[in-house]
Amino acid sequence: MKKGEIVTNSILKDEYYQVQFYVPEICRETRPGQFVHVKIANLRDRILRRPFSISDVSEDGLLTVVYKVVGEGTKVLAELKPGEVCDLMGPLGNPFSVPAEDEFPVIVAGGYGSAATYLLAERAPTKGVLLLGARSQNDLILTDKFAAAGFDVRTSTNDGSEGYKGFVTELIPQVLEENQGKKIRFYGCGPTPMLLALAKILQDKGYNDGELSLDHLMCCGVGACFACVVKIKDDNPDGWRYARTCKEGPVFKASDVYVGE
């Protein structure tokens, strides 16, 4: 557990905030795709942490997280000032593995999964296409940074405010035919319905080493309390087991993410 504290706390669009935490140690161990687990200052006779993914880290020591205010915690994150303190568990969680140069990356992002996709693209040595979907064109967020880290940004809005309407898994095809002959390694983070529906087409299609993120609300963020479990494949009559997202996850195999019957 680590100290850290705001040295920005401002918000990026609409109900969405950026926090900026100085905790050097977690910095230089933190991989793509993990989390903190975050203890909110000023949140009284609320004892639960929060779990947040982790945005982005710098070379000085900050550590960028990306929240919208949906509850008690957030809101009264939202309200904390530069130079107050929370306490940080972390990093925790299984990774994203960043690809390999002679692999073309494609980051199929929900919502803020693109919070939590971000330090991937940065990292990444060859830079692809990110495609992020989103309820309207408010929750079209980082766009900005993906394009600048090098990516090919390509949204959708289930209302078309922005983009293509409809689902972002429906930019998948138009993808796999522009970059043909291409080793391409799919990432994927956001809503759960979303998640299931790109580990079936990726199943399917046979991108088998795609990694999803499967976020989960967590309790303890360190496998003891079972309350954030997904179903992954199993070889059992139900075909299917509980896995602890905070523990084994946040990041699994898509071919391991069981979709159903």
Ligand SMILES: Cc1cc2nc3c(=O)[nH]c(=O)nc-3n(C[C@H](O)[C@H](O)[C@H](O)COP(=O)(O)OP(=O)(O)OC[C@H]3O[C@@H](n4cnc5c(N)ncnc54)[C@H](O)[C@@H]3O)c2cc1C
Second form
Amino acid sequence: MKKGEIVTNSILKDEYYQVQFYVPEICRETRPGQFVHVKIANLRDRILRRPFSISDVSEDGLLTVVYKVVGEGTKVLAELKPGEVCDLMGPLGNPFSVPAEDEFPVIVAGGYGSAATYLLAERAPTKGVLLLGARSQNDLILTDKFAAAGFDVRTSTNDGSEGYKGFVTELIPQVLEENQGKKIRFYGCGPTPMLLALAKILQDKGYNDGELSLDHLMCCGVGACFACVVKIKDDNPDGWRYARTCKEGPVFKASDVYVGE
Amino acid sequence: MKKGEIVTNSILKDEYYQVQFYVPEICRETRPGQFVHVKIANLRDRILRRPFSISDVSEDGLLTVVYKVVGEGTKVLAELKPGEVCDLMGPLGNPFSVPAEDEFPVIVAGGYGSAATYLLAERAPTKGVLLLGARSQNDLILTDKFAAAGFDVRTSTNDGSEGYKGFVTELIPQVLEENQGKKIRFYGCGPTPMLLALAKILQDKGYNDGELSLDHLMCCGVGACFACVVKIKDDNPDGWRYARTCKEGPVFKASDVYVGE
Amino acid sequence: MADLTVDLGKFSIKNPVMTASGTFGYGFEYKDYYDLDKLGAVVVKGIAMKPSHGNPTPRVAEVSSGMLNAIGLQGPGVDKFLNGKEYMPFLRTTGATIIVNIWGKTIDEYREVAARLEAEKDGIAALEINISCPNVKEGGVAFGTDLKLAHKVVSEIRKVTSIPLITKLSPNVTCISDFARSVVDAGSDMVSLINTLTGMAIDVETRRPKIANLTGGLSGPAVKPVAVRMVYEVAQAVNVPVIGMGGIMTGLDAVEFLLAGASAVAVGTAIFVDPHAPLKVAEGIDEYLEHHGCKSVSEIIGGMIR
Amino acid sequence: MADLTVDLGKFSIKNPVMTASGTFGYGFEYKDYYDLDKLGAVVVKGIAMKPSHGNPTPRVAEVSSGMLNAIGLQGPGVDKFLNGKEYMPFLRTTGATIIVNIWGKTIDEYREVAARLEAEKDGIAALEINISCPNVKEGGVAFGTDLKLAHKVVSEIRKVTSIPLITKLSPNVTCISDFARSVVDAGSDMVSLINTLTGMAIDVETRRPKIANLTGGLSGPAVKPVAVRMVYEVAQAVNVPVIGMGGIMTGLDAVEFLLAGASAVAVGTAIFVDPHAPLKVAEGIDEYLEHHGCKSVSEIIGGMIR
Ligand SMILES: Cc1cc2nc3c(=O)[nH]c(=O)nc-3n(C[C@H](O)[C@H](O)[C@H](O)COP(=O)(O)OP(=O)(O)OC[C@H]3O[C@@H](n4cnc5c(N)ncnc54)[C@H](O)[C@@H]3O)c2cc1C
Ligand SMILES: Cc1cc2nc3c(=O)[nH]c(=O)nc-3n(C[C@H](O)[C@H](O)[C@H](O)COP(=O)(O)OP(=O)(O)OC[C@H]3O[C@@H](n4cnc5c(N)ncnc54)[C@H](O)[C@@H]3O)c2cc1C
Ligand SMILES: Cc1cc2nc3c(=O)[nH]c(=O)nc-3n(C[C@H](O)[C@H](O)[C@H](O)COP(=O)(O)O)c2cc1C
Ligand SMILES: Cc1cc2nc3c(=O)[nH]c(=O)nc-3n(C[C@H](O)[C@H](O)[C@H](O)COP(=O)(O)O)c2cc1C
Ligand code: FES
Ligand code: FES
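Having seen the form predicted on its own, the form predicted together with this ligand:
Then the entire complex follows, led off by the chain already shown.
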């Protein structure tokens, strides 16, 4: 556990906020796709920690989290002022594998998925494509940051308020066509239904080295409580087992994700 | 209920703090000996209100409470900054009767009892004596304020660190002697054992118009829950009944206080 | 505004939010805060045949997200309740729906107090039989944790009164639905739950119990999950209206109880935090209904989707 | 520093603070946080004969001062537990006192898993029999809420093992002392309590239960008053060591349980807030003892003054 002093905390866009904690120890160890488990200060009668992907880390010890205000905890977090301190556990979880130089990364993200994959994009030696989907324009975040990192950003929204109107996975065929011959490697992070659809596509097309960040309601964050499980393929009679996303994930191989019922 | 914005909140002496709320509506109605029931902002998992005597009110709407940090609630209250807001119910409870011009008030107080009786001293047309007792010097508060209001202040401490060494009630005989011939009226506020001792003295000596502020752990503050009861004389076979200090008190006639087992 | 009226079979109430017995005194204490007829119903503190001192102090202790209490049913007794001006005579003037919570130390006492109220029942909408108060030595919880006694108390009361009966169930049992079925079988027109969970707190400095009575009843948000679960179980088990309570602080808390199958709710501990809580809870329910396009509160009762 | 050693009859532990089953995994998950032998004991998550998927998700929901869980006893099964390197083989290397929590769907399964562990009992200080998990459909809580079944499970296990037995009691009963007496009579060397209180929460937006399993077990500070009360009742009722738990977050919380009669305590939900919680609780007990001039923790066990 590390005490993380808040250095900045402000609106990023609409309901999305960005907070920076000063925690050099965590920053040093962070790999893309990992998360921190945060005990939000001043939470009244709520005792559990909240998990947030590490969106960025800086050399001078600032760890950035991008979060959407959805409930009690994030509401209180959004009210915290610089100087206030939260307790952070991390970096936790299995990271994404940073692509090799000859690999062309295609990141498929939804919701806060862009925050969870930014560090991956930044550290990728070859810059690729970000396919970012959301319900509507308000939920498309960090596109500028990805563009600045050299990624080709394409967006989709369910309501058509920005970019392609439809599901983000529908943008994949064109990317494949444009980048024929390249060693494409897929990464995904977003809502579970989107990731299951993506896993199916990748499994069908044989992109077995693809990596997906799956998560679920968390409690301990370290593998002890079995709250956070998702179905992962297994050779038992059922064909699947529940794997802990906090410890065995959140990043899983696309080929391991169980896409059946 | 009134929203009370904190205007000042700072250490008075040692573990005692003084907070001022801006609540003109309550100030206007307050009579000496009444209290406010405060929902302290930012209390984590504690939901009940805390009762505090109104120590002073000003014409420009400032209500002063003097409090000792004893537990979770008062600890959090001591951390609140000007601009933060608490919810106040009040003024609540039966007030002291302000003495008549020909009455010579003798206030016997212990602990925060001086805070609870200050407004009475201020409004008394004839200034009398304050007998203030405490465990030790650190707990003797507001003596200057009483002196400035024209009261003759005499102190006692259990450990002899200031004033007379012993119980405050032991100072009474001398005051009686010095003020023979005056129409002495007693007022008391402090820990229950002290008040029971005082009640016994007053009942024995026939000071039936004496008034004592008795209190107990409170919950609703308005007479609905029966949490806050003390024994008051009654003509039932037991000789006593439980009376609600928040509603029927906190100020009771000294002659009504049941001093038996 | 949605239609908040709730039909409780024997009578209707104008909105589903009552005060929980013991937390609103006899109504009189809150008369200057708002008109009592704005409430779904006023449920008064427990009334017995005789006046009663109640328990020694301290009677309450604060705990995480709640409180313990062992008031011990201090009260004026039924005669004073019927005649004292701040009790029933006052309540009759308010126009509010009045529910009288009753208790006794023996089955005879329960029956007698019910009979006395039957004789002067003008203005009394229902009796709530408290067989579940954990804080009185004799009677009380013994009736609420013994199936046969629970049945007996209710059927004896049923014999002497035609006033609608609500039986208030104890959560300190292995299977609360058994109790619900039993008291309905004995003639109870409704059930209410939960009363408090028996708990204890110790002052580590003095090493003494924080409640003079040793144990006290836990109420407030801490008990809400247990209360919602029990209301759900009971609503599945019996065909009479269920009045749900336990930790309701907001309109959305109340909605949870309604979705679980309660026809009405009561607000208790929240009143100590904010005397207006029952009215705010009713407003919160209304907002929820509007937001979800419901015309009437009855649309969501038992509406949980499995 | 005071003497924190606690004598549990069949064995001693170096301090009175254990981890509560199901909240500390198999110890392995926390090995990088501190040396496990600093704990009074490590109580592992429930082990059954067969591997088990556990319940569908969502399995947890946060509530006021606590949480609901219905993990449903996901686990590796006893073979993997005995042989998989991150389970018992790892635990044997830590030097910690290890208590293995067990469960089954039938009495046979309980007996079989106990027999398997008996056969490889090296490094196992005790078995904790979970007859009280409210989150598995078959078995589990049925045993914990039925006096005869509770007795039967424990006496069958007693026949096949000499490992000290701790029976973990359910709080979802009318009289927990009856269960304590019954399992002690059946051969249990100790009892532990409380397991979780059955509760429910509903998402008012989706109108669905927040826990896929419908109900879940309530734990955390919200249950502490109920837990302290039950520990007190049980400590009065039986003459074996009582292990108390339910909402312990600090050393002073633990002291309440010790004063109520617990010989040791377990810390559960608090571990999710702070993995170091069990160690901090032990330190807090030590500070309390020093502050009160006690040389040994045994001086305060059952030390509540009435
Ligand atoms: C590995 C991981 C990484 C995440 N990264 C981000 C991120 O970068 N940005 C972001 O905005 N959100 C992220 N989330 C989701 C974030 O944890 C939740 O939005 C947050 O916990 C909601 O807390 P709350 O108190 O506002 O909501 P409430 O609904 O009041 O929370 C109640 C409880 O449910 C849990 N909870 C609620 N929603 C979720 C959820 N979607 N996932 C997990 N737990 C939830 C809370 O932690 C808390 O225990 C991540 C979740 C996981 C598991
Ligand atoms: C009518 C009245 C007037 C008071 N006036 C003052 C005053 O002017 N200055 C002052 O310092 N104190 C006063 N007190 C005492 C004050 O209410 C308590 O010190 C305060 O509630 C402690 O809260 P806490 O959260 O810090 O303590 P905790 O011990 O954490 O509180 C736990 C619970 O116990 C209650 N409680 C604890 N101690 C007392 C107590 N002595 N009296 C009543 N309730 C208590 C709290 O309200 C809370 O519900 C007064 C009490 C009453 C009844
Ligand atoms: C101080 C207090 C006194 C109570 N007195 C009674 C009572 O006299 N009769 C009764 O049936 N219930 C009594 N109760 C129980 C409440 O009516 C209610 O069932 C319980 O508090 C749960 O609701 P809540 O969490 O909203 O308070 C009392 C509760 C409290 C807190
Ligand atoms: C997530 C979770 C999983 C649990 N799993 C088990 C279990 O496998 N076996 C068991 O006997 N108790 C289990 N429990 C109950 C705890 O061991 C403990 O009895 C209960 O949580 C009360 O303690 P606490 O309030 O400190 O958490 C579990 C509790 C939680 C919160
Ligand atoms: S959150 Fe506890 S195992 Fe993942
Ligand atoms: S505090 Fe409720 S009656 Fe006095």
